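Quick heads-up: it's one chain on its own, the form predicted alone, in structure tokens.
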Amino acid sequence: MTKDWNALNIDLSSGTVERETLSCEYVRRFIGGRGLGAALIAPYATEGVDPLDGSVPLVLAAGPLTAAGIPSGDRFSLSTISPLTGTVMDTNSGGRLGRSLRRAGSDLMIISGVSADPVVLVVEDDEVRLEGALDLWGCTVSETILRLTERWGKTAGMSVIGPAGENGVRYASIMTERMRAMGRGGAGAVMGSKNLKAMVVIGSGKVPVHDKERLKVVLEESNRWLRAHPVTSKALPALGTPMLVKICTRAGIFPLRNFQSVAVGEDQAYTGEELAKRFTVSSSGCTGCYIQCGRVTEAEGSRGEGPEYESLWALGPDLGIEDLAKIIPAAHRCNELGMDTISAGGTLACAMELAQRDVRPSTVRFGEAGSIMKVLEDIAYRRGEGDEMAEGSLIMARNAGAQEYAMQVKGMELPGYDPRGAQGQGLAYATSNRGGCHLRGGYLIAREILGIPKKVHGTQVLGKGGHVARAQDFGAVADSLSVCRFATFALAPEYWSRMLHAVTGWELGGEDLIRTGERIITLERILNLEMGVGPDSDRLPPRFTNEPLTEGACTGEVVHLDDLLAEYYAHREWPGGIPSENKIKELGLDE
């Protein structure tokens, strides 16, 4: 099968709708999802380019995978590039907008311009258009998620903003009709900055599949993989990402307020056997996926989606709360707002700790919950304190004179692992395309803390630039074919090659993959030194480099950012972190 792929081309200011061809050929460079969205963002990848000014497109692509019924493989993924960072990047998500627009006959949408109001993009089949959304403007996610629904159905694929991408929060998230965040990097700033409220898309059709009885064969193989893997089948089953805490804290990398310290001992209230116990209704799961990794909760009188590991971690113990009870309400409300919880509780844990310096005032201090939910809707909202805030932990560290504080990485918040214990994370936040990111460096933790696909201690330095470049080729082929990381544990490459080729007919072998993953994590490179993010931002904040750890598994240990670079850029033949002729060539990037 050689299908070309529809595009629909949306342009916000005049309201037309273009449909385009992009052949086989060309899509299959990239893959689809993450690859596609990075090639077609890359004609404005210029320096000085305002990402919120409307010349800059909204990429919607799915994978060539979507809807095809393949396990944890119907996510979609949005790229851009970032107001927080200025880099590209792109965010997924398991919602049903990427599956309902493939069975509405297209594979992806390219969105430009500015509507002159507030609108709701529709897609129904072959129907595109807009409708006003003046009477939503200002609603929070679950009561426009409410009156989406009432008009179009449950079965309809939705992707919203609330609050905080209205008022151009540099992380706000893109939210999906099942509370899914699509949250690092901004993009629901950009969205707000369109006046796009949301898309809406129903699909009645179906996607076509190359072989179905290979693909047949090759599914119940794949799930008799997710059903023995321990982490796939029972772990997040069980506690979902939560079950992290025990296992990060063991670990000597559990961060403690704003990373000042690492948690120790077993008897933290917070972790995932606890919430549970006491918090958890019920599991909750993308659509088509066998995981159920989600959780819903309640505490407080709040009830909704998460907190996943990132979110309790950034809500609680890096604020010094350690109270469930205070830090689910708190993720409930990132999610209403529509904002990154990462780069909120990062953004707070920095503020706490300029705070405790007597370098900037603030109403927020480590340990104090009681302010905690006033400070999130003034950041969404823009108002006091809040509206420095919403700009991130970088831009306000830096006009206070104190970059240092900022736990961060090209601008971008980083996730709970403390890289100290865990070099290759170390050398994956420094390296990750679109900042400070656990899942765009590669997840190293997933091999030197869980042991996948094997163990390499968090410690050892040499060989981590090899582990961080391959974990990143294969993590960029997972979002190209928009399929769940998690399901990346159990299943190698040679198993989604085998998929793609049921499901397009593509031959591409499961080293063909990485190394187009390679390709595009290369052209994202090249992309973010054509904005001017170059090797000088491939750093990480002092604290790590010299300070070192003084509790926990690994006391007495720092980063070895120097050594982990050189490494890496060897591996990547990027000398001086800038990738070589030779190896754009290879690549096929010079064409």
Contents of the next structure:
Amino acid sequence: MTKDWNALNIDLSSGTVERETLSCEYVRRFIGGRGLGAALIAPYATEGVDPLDGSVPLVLAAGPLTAAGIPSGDRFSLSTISPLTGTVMDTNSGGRLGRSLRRAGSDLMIISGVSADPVVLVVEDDEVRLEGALDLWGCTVSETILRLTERWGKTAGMSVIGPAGENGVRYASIMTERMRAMGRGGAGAVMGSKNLKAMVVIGSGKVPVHDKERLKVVLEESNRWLRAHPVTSKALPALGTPMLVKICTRAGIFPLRNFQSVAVGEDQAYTGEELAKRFTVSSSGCTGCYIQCGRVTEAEGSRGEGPEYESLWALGPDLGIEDLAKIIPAAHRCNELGMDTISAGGTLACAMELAQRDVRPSTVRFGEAGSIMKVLEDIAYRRGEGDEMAEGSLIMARNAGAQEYAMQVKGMELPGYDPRGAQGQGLAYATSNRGGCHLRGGYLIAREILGIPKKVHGTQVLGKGGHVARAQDFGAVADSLSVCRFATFALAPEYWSRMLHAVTGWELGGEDLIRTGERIITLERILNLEMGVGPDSDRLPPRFTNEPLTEGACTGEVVHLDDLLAEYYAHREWPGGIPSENKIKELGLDE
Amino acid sequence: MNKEGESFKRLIEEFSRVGRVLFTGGLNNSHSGNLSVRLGDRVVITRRGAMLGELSADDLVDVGLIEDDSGIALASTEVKVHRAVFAATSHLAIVHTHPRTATALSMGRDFLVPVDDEGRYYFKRIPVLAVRASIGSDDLERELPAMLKDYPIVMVRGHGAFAVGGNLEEGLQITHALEWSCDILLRCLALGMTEEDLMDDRTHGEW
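Please supply the corresponding structure for the form predicted together with its partner chain (the preceding block corresponds to the form predicted alone).
Starting with the chain above, the whole complex follows.
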């Protein structure tokens, strides 16, 4: 089956919709999802571009496996240029939106322009229209979802923004039904700048499968692995991602107080086990997912999804707060306001350290949970100190003349793994195309801490260049297939290759997929270079390269970034951090 | 490459540990087999004629991935095969062994298909590559990389196994699993069972 892809071109300025066909050959070069998004964003990646002025589109793309009954495979991607980092970015989510879009007969939407008034984009099978959303503007995420659900029913796919997106917070997220987040990079602010409050998609058709019998065989094998792997079958369903708290603490990489130290010992009050025992109401997950890694939690009258490991850390120990009863409502509130928990927490942590050092006054202090909820609100509505915090930690710290205390790369706040004990993760942060991110940089924690597929020592430097490159490439494949990263813990590239062949008929082996991932990563790198984000930005905050850890399992370690980068650039054939002409030609990116 | 640092010591430890297990596990004789890892645009590979059961820093040689340099004079005879695999794939480590049972079974088959549950968990089937001359040969350099794009381990008929992975331990694991599965298959055949009896799941061979 060599099905061409159907795109909806939606111009919010004029309210017009045009249909376009992308050839199967073109799509296959980038797989779909994230890869296709990067290819379609390419014409807009120019120096000085402002993603919030309406000139840059949002590209919402399903993957070729979306809606085909693949385990953990019903995700979709949203690509644009990040208002936080100025880089090309993508973000993705589970939920029904991507599946519904494909069932409605389309594979992607390119949403451009700015609507004069707030609107909801509605796709109902063949019909596409914009509906007024003045009554929804200003609503929180759950209020918006509730009202849309009352009108469209529980089976409709929905993505919405909260007040943070409306007010241009540079790390505003987009939330899908049941509080799944497209969190990092500020896509919610781009959506808000277009006056697009929500997207609702209803599809009643079916997605064709090339070889159903073959798919049955491959799925049987794949499901055996998912059911057998301890992470996907036990740890994540039982504890969710907060299972990592104890593991990262033992490994000496669980950061405290804006990465000033790391947790030591076994008796923390904020572990995944404590969360499960005291606060978890039920598990939850994305549509069609076996793993069900999400949690519904309740504390101090607040009930909602999460916190995930990153949110728990960013709004808890990174701020010196160890009481889960205080952390949980803060995470729920970020979801309600439509705001990335990692960047919100990272910005607060930076403000706290600047205040601790008397560099910049602040209403927030390490260990004082009382003021957090108000400040989160102030950020979302850009009030008082919150207005500056809405710009992110880098701009805030730079304004104070103390950029070194912003724990970020390319302007994106770092997630909860101290790279001094995970050198590969440090390199991954530094080279991530969308900024300091564990997912786009390559989730080296899988190899360095969890031993997936095999343990590679965290403080080892030699060899990490290749590990990071391969993890980034495979990550780009997963994001472009639009499948869950956790499923890739259990299923190697060959499995995805066989699933892809069964669903689409495309002949792409496991290594062909990895090579396509390399094409996507390299394309993103080229787009960043065109926007002025080059090798000079492949750096870490000086804390990680200059200040050795003073406690825990990795005492004495710093990140050996120059050595790591040299090997990484050599592996990728990016001399000096710039893709060589040979590499560009080899990957077919010179066309 | 700096051979003094802590990081290089860890690399030697990994080579040494994996080499020792391969030798004591009977997957190589005293001076056969070779191991390599890719580091950027370099390849670290065992010295020609090295004893895998007794590796030290002097037994590791680094050579360019593409360009020849003096290291090539010391490297394993199979170095060009290793380089070709690294250049064509994203793998980061190669383990080459001479497992006896798998080699024996490779003589009459185009694929080895495990019949034990663990083997079937790891492998659907293992292809057997037949070339006229196999040791350090141009044929192997040309044909092996393409096969290692689709399979984590390939048998070369009458010669041995090439396994790939993210690190040496991964290659060690699948090499051992292959030999174990072949040993079980051989025992089943020796007990009088036929391969047809043992292949109850026909979809397996289609993987």
